[in-house]
Amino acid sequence: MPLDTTSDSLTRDSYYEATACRGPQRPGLQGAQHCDVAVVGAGLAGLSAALELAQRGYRVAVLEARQVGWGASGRNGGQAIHGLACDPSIIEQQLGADAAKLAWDITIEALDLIQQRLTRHHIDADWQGGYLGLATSARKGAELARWADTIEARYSYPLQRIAPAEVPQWIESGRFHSGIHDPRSGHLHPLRYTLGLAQAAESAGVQLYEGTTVTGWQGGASVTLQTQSATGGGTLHAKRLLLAGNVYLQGLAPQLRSRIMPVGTYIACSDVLDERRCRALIPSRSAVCDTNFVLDYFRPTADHRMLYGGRVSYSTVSPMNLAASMRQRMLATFPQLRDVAVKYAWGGYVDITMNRAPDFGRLPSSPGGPDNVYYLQGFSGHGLALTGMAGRLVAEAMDGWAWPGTD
């Protein structure tokens, strides 16, 4: 089912959007426009590759159909850890444990990554260091604890494991049995991030489109994109083209269709706390994270709000009274909070895998032309680190294979 993408009614109730600046959008695509690279999608994965692509020395264009950050990655739960939606041991089956272990520290590697960003290119996306993994029963505990056993004894990345007893010094709430802590993950502000990575990726020399939709392409040695926006039609002739519009590409490239499906997901955000109140909920002010299948995740905001996310649709369908049943999941986790209204609440879409592992690839962009179609799509919710080296290892895809005109 085709994905409403003209409809603001999830989106529009941010927090983010509500405490970051964009500025004035950027004009649409007009006329015949040449460059190098052309980046459809202008989130975190597509705006990674743009920066990492102009810093090696290419023109590299950049299309957004709605706005920067528009989608998953200006709205998700902000949350940066370590690791992929799929279990560790899906890599090994697959490609075997020395391949795992890269996979692994590629993820860690991307999480050094945003530190890098965020000095280097000035970005104040309010980082906050930590991350919780928190069972809601013994067994999951125990299950827990031995994942961190085998993440410990096969990567060596070292875990904090919480015991029952100490699980009160870590969050005021009776829902959580034990867990684990991790200082190098942690959470930020998503959207003054991905704002930020616009601002370096213009300033490396990218040329970003916003309101400006690709209409369909044509392929060969190079790729011609035909444009819609606001201001008329416009062309855009490339020697490469990425795809990192994930579930919102709407079927401008079939054959990745159904490689990933749409899901729902949903966040609220609480009125300002008392500094204090909302320090006691979560000392450490890290992000948290449930281990249940359909989990839960919240955090701390910087100016003392409680970011609560959870549930999921796997339907196109908005859920009704969203506040309101949002409101019911964080109370499930702090009831002390009853007294304390929700603000804000939204949701989206994110891209998910069959798997939960990431869906990289080349495409021919013509029947039996060159592969010089490159995506980057199935981050399923562990995106916000992910698309920051997925990005650079697509740059470097691209750097390394000959150019036309370079043969």
Ligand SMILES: Cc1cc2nc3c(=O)[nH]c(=O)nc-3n(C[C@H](O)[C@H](O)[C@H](O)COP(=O)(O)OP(=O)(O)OC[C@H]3O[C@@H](n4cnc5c(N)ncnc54)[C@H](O)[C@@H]3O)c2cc1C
The other form holds:
Amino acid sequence: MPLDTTSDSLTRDSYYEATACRGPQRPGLQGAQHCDVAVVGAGLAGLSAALELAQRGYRVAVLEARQVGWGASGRNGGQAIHGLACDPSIIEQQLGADAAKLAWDITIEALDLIQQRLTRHHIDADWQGGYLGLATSARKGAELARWADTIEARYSYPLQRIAPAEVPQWIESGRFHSGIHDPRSGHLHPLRYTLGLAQAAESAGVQLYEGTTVTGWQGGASVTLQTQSATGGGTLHAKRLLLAGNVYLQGLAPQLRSRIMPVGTYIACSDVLDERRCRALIPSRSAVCDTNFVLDYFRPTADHRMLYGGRVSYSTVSPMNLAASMRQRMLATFPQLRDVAVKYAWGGYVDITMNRAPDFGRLPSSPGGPDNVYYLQGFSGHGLALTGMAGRLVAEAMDGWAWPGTD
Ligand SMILES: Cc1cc2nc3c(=O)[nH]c(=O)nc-3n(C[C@H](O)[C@H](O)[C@H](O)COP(=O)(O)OP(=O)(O)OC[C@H]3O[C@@H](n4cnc5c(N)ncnc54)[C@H](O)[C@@H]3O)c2cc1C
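Alt. form predicted in complex with the ligand, vs. the form predicted alone above:
After this comes the whole thing, all chains and molecules, with the earlier chain placed first.
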């Protein structure tokens, strides 16, 4: 079933949209334009790649069907966490121990890259350090401790253990058995971060078109994209194409579509709490994830609300009574918030791969033609930080491959 990308109700009821400043809509692409690299999608993956490419001297155009950050990047839980969505053992089994260590290290570099970008580009996105992984049973606590032992032993990455007796110091909830804490991970306002990255990309020379849907492309030594916007159709000629459209690409790249599955996940955000009351819930102000397969993820916001995510839906239909059902989830963890209203509730799709490892690669733009189409997808609900490094890596890959006619 095609995704319902026309329903804006879930987006419009978002705390992020209510607390970010978008500025005027950027114009759509008109006429015939040329660039070195065309990027489809102004989420964090596409914008990160565009910024990195522009900083290396390439002429880059980003085409966004809706607005910057309309997809997952402007709706997510805001949790920037170490590691990939899959267990490192999956990478180790397929690529060996050295590659698994490299992949882990890239995810830590991704956390540092967020900090660097916030500072360098003066992005005010409410960064707050700290991540708590909390187990919901003794069995899961033992599994989490074993996982932390492995991460420390193999990747030299320190994680603080939280024993059962210490849990009340970390969270005012009776749901949890034990946990781990990582001060290097953290959380932020993802839409402000995405909008800030878009501005940084534009300052570096990137041409950003909003309200511009890429409807098709033809390949060869270069790629020609057809676009549609409110003001009509346009054409973009590029030497390289980067597809960073997440689950929304759909028919544009059928060969990629079968590699990811859209899964709905949802978030509610409470009314503003008294600051002391909010701090008492999670004194370290860390982001939190539980260890359940269908996990709950939550965090305090900078203005002292509880932002609470969870549920999954394998249907592409928006759920009924979203705010009420998410409130029930929040109250299961924090029953003391029963007098607090939910002010916002929204959802979005994550791009899940079969083994939850990210899916990055290259394709020929025509049968037998050069591999001049790159793609970044399959972040599997763990892309807030990793998209940054994915963008840098794809820029390095393009930069390392001489343009036709120049080698
Ligand atoms: C509710 C929710 C909670 C999440 N929580 C977390 C979290 O706490 N931590 C974490 O690490 N990750 C989280 N994620 C995942 C994370 O948000 C994503 O991995 C990341 O944002 C993916 O970025 P992206 O740039 O690949 O895709 P997106 O941000 O979805 O951007 C893709 C863009 O491409 C555009 N596009 C698609 N097709 C076309 C076309 N044909 N023409 C023009 N434009 C097109 C779309 O309009 C869209 O704006 C969450 C995701 C959701 C939905």
